[in-house]
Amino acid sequence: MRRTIIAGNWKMNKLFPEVEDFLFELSENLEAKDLGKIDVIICPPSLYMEIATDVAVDSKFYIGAQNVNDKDLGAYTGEISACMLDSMDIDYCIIGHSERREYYSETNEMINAKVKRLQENAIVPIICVGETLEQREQGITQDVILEQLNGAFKDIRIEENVIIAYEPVWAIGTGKTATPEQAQEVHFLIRNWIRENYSPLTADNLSILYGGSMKPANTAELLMQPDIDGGLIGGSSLDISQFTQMIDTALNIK
């Protein structure tokens, strides 16, 4: 069954004092709702996964982390591979954020063998896919997204244990958003991607998320898509009350 997901993304954001009390909070205005078939996700920095992941056990939101290793174990000072987070129980991974492409230099062949990493421990990626504004005025976003997605997916098996978000780069952290007309655009070929290279049935149970900017003046809107499945929140995911306002849509829309 397709999954609404409403995924906060932390990125290097709050401090430690900070976390236990949003969680906490997170954690009590969920505990009335029937969240149905919503999931909520927040990805903290992996300082604070652990005290996230103790907090979750006995909440109604998941833990994922923001980034992965591609290799299994050795000598990379400062990395996490996918075994830690398991050995964590953490359930879903993001990887290839555009940040990461852009920062990092990170390639589709290394989100590819990340996401084989994930899966071989359970982990549920969030495979990111979008497109700049300089590729997206040239009329090349079509040939981005296939790009990174034929990429990212190259040899790999999906079930019911891959989520896609897409962020047009130009709409992160930069105020502007895609309008729902053209995030609905790029999630239709998505999916229409995924309907000629796995299944039907993958396709229609694929959950497929917005991450450019979505706000809670916004997420109505972009949910109300038929082929926009939640999404991959930023900066709206630090604030509890933005973040439950969000979560509150998706249950009256989905």
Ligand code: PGA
Contents of the next structure:
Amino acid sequence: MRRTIIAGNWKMNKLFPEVEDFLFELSENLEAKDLGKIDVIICPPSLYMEIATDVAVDSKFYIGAQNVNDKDLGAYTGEISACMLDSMDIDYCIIGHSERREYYSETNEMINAKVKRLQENAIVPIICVGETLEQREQGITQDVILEQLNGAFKDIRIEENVIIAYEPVWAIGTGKTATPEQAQEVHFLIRNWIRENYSPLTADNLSILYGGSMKPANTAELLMQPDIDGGLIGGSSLDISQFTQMIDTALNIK
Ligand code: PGA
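Same protein, different form: I have the form predicted alone, so give me the form predicted together with 2-phosphoglycolic acid.
To see the whole picture, the full complex is given below, headed by that same chain.
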């Protein structure tokens, strides 16, 4: 069954005391709720993963990492591997975020290798794809998305769970959200690609998230689209009241 996912990508934000406050408040907020088919995920900076998993273990939310290395263990200063995440009971990991593609030169090949390491360690990858404004204006959005999908999914079987996030680069952190119709068009393309390359059942079950200036005011219209199964939320996930409002909207709609 297709799950609805509300995931917060904190990026490089929050100091330790704020992290504790947020997580305890989230835990309390979710306690009385029946989340049904909704999964709530928080992806904090890796430094805070230990406290995050400690709180999450008795709460109704999961913890995800924001990145992982494509090697197992060894002399890679500053890096974190999938088997380490697994040993910390981390359930999800964002891969191929446009900020990593842009600032850290991540290629589709590297993203593909990271997906493989995550799957070997039973961690669910949240694979990000999305076009830049220039690419959209050139009319090559579909080509870019398909190239990213072909690269990230090379030799990947989807027996285990995989999540895809469509994040138009021009909408991330800019306050410019894709219209529900623009987002739905790309989500439909992605689901169709999964249908053709895997199976109709896999396509039906796979959750495709939207990301890019998603906030309480636009959550409902986005989630009402047939192929939008949740959000990967940056800025608005830093504020407990905005984030829980978005969870409540998802509960009302899905
Ligand atoms: P934003 O970020 O919600 O701040 O636009 C989304 C993301 O980059 O995942």
